[in-house]
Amino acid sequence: MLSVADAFELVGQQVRPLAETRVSLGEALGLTLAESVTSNQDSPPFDKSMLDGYAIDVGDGSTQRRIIERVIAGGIPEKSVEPGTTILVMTGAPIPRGANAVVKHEETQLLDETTVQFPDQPGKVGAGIFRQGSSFQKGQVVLQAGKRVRSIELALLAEVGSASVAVVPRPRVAVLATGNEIVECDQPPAAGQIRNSNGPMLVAAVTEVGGTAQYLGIARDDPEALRSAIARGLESDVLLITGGVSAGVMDLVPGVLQELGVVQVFHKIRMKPGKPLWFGVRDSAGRRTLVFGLPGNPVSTLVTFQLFVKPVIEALAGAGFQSPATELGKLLAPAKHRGDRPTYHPCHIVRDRQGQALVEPLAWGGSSDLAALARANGLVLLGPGEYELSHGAEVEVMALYCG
C-alpha cells in the first residue's frame, strides 16, 4: 500500500488548473484572477480633499478670508483661490487652483456667511489633500494574476473599470453515493438500511472549499445503474464516489470506472481511517476528470476529502496544489495507538496564551462514528506502532476545516 505522502504526490501529478474564462465583475467573488489587472487611470484621478474644510494657499498670511465658492464631491471648482480668499470643499471634492492645503472646518470660525477666521498657523502644504496618482497610477498593475478575489478586490476592480475579468472558474464536482443499504435522509430506513450522510456532507464540503457541487443521488450496487450514474459524473472536473471501492463482492465501482475509460492511479493507502481510497483519471475529448472513490464510512470519507480532495479543488481553481497545513501541539490527555497504519484521530484543539495548540483526543468509535467527528475541530496524527503517549507529549495536528 502507498503511504499518504506518496499518494498525495501521485494526485498532484494529475492536477492542472482549469482553463481561464471571462466573467462579469459580479461573478468574480471567490475566484482566482487568471491575468494581472492594470489601471486605466490614476487613483485618485485628481487632487481631492480628504475632509470637509477650506481650501487655502498656505503662503497667504491672511487670518480672515472671504469664501468665494462652495464645492461638493462630484462638483468642479470654477474659481481659483487668491490672496484673502478661500473655497469651502467637501470630502472628495477637487482641490481648486491656487490652493495647496485644506483646513478642517472644525479648526475655523465662521464670522458671517462669507467670512471665516483661520488659526494663526493654518497647516502645512499638502495637508488634507489626497494627491492625484498617490494610490496608484495609470498603467500600473494593481492586482497580480493568482490573486483570489475578495470583496476588497472587487472594489478595486470596479475602481479601475474592470467590468469583466479573466479568472480560473470554480471546479465542477459531481457527488455520487452508492450502496443498496442507503436511503436519502427524508426516507425511513428499512431493516438493514441507513440514511445517506455522505452525499449531503460532500456537497457541503465541496461548496465550502470553493467548488460547484452537483449531487447525483444514490446508485444501487448494480453494474448498469453504476455505469449510468458514473458516466454523468465524468462530465465534471472531479467525480466523488462514496462506497463500493473496498474488497467486498458488491464493491463494483473500480470495475465500472475501468470500463468507462478511467485509468487507475492507485487503490488503497496505508492510513486509518480511509484505507480503501481509490484514485484515477480520465482524459476524453479534451476534458480531464479526476475521480476519487472514497470509502463508504463517513469519517473515512471526510478525512480523505480533507487530505486529498480539498487540495485538488483548490489547485484546479488556481491556488496551487498544497498539502493540508499541520502544526505541532501538546496533548491535554494521554493517548494510545495500536496498529501498523498511521491514524488520523478526531480531536479538539484549544490554544494557550502563546498560541500553542493543545490537543484533546476524543473518544472515537471508528470510521462510522460521525457523532465523534461532529465534536472535533481537528485531527491528531498518530504514527504506526503499539505505544502510549503521556499528557504533554508533542504531536502533529491538523485543523479539521473545509472552508
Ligand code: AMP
Given for the second form:
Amino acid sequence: MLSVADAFELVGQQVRPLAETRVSLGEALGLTLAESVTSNQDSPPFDKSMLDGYAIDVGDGSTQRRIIERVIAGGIPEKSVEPGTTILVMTGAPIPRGANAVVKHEETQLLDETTVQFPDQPGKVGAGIFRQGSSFQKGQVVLQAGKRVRSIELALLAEVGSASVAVVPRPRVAVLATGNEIVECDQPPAAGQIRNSNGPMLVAAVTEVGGTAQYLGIARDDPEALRSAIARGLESDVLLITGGVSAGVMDLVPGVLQELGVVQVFHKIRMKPGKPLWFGVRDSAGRRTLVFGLPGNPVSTLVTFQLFVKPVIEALAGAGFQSPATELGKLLAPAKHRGDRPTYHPCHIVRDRQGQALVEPLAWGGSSDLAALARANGLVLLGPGEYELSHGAEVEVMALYCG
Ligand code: AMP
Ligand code: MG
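Could I see the form predicted together with the named molecule next, after the form predicted alone?
After this comes the whole thing, all chains and molecules, with the earlier chain placed first.
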C-alpha cells in the first residue's frame, strides 16, 4: 500500500494552477496575482505635506513670517514661498515652490491674522514633506506575480489605479455525499440512518481554504444516482465524494468514476484514519478535474482533506503545492500506540514560552468520533508498531485550524 508521502507526490504530479482570468479589484481578495503590477505614476505623485502646518524656506533667516496663502488637500498653491513668507498647508496638500519644510501648526504662534512666530530652530530641510516618488516610482513593479492579495495589496492596487487585475481564479470544488443511510441534518434520521456531517464540513473546509464550493447533495448507493451526480461534479476543477470507496458491497464509487472516464491514480494509502482514499483525474475538453473519493467516516474525511485536498486547492489557486507543515513537539502525557499504519491521532497543542509545541493526545474513539476532533487543534503522527512513548518524548505534530 502507498505511503502518505508517495501518494502526496502522485497527487502533486497532476496539479497545475488554473488559467488566469481578469477580475475587478473588489473580487481579488484572497486570490493570487497572475501578473506583476507596475505603477504608472510616482507615489506620492507630488511633494506633499504630511501635517497641518506652515510651508517655509528653513534657510531664509526669519523667525516671523507672513502668511500669503492657505492650501487645503486637493488644492494647488498659486504662490511661491519667498524669504519672510509662509503658506499654510493642510495634510495632503502639495508643497508650494520655494518651501523646503513644513513646521507643525502646534509649534508656531499666530501673532495676528497674517503673522506667525516660528521656533528658533524650525526643523531640517525636508521635515514634514513626503517627497514625490519616495514610496515608489513610475514604472516600478509594486506587486510581483504570485503574490496573494490581502487587504494591504488591494490598497496598493487601488493606489496605482488597477481597477481590474489578472489573477488565478478560485478553484471550483463540487462536494457530493453518498450513502443510503445518510440524511440531511434538517431531516429526522429513521432507524439505521445518520445525519450528513461530511457535506457541510467539506463545503465549509473548501471555503476556508479559498475554493468555491458547489454542494451536490446526497447520492444513494445506486449506480444510476451516482452516475448522474458524479457527472455534474465533473464540471468542476475538483470533485470531492465522501463514502462508498471502501471494500463493501455498496462501495460503488470507484467503478462509477472509472465508467465516467476518471483515470485512477491510486486507491488506498497506508495511514489511519483515511486508508480507503481514492484519487483520479479526468481530462475533458481542455479542462482537468481532480477527483477525490474520501472515506465516509467524518474524521477520515477531514484528515484526508487536510493532508491532500487543501494543498490541491491552494496549488490550483496559484500558491504552489506544499505538504501541510509539521513540527516537532513534546508529549505532555505518555502515549500508547498499537497499529500497523502511521496514525494521525487528534491532540491538543499548547505552546511553551519558546513557542515549542507541547502535545496532549486526546481520547479518541476512531474515525467516526467527530467530537474528539472538535476538541483537538492538531494531529500527532504516531508511527506504526506497538509501543509506549513516555512523557516528554519528541513527536511530530500538525497544527489544525491555527491562524
Ligand atoms: P462508507 O465509506 O460509505 O462505507 O462510510 C463509512 C462510514 O462513514 C459509515 O459509517 C457511514 O455511515 C459514514 N458516513 C458516510 N458518509 C457520511 C456522511 N456524509 N456524514 C457522516 N457520516 C458518513
Ligand atoms: Mg457508504
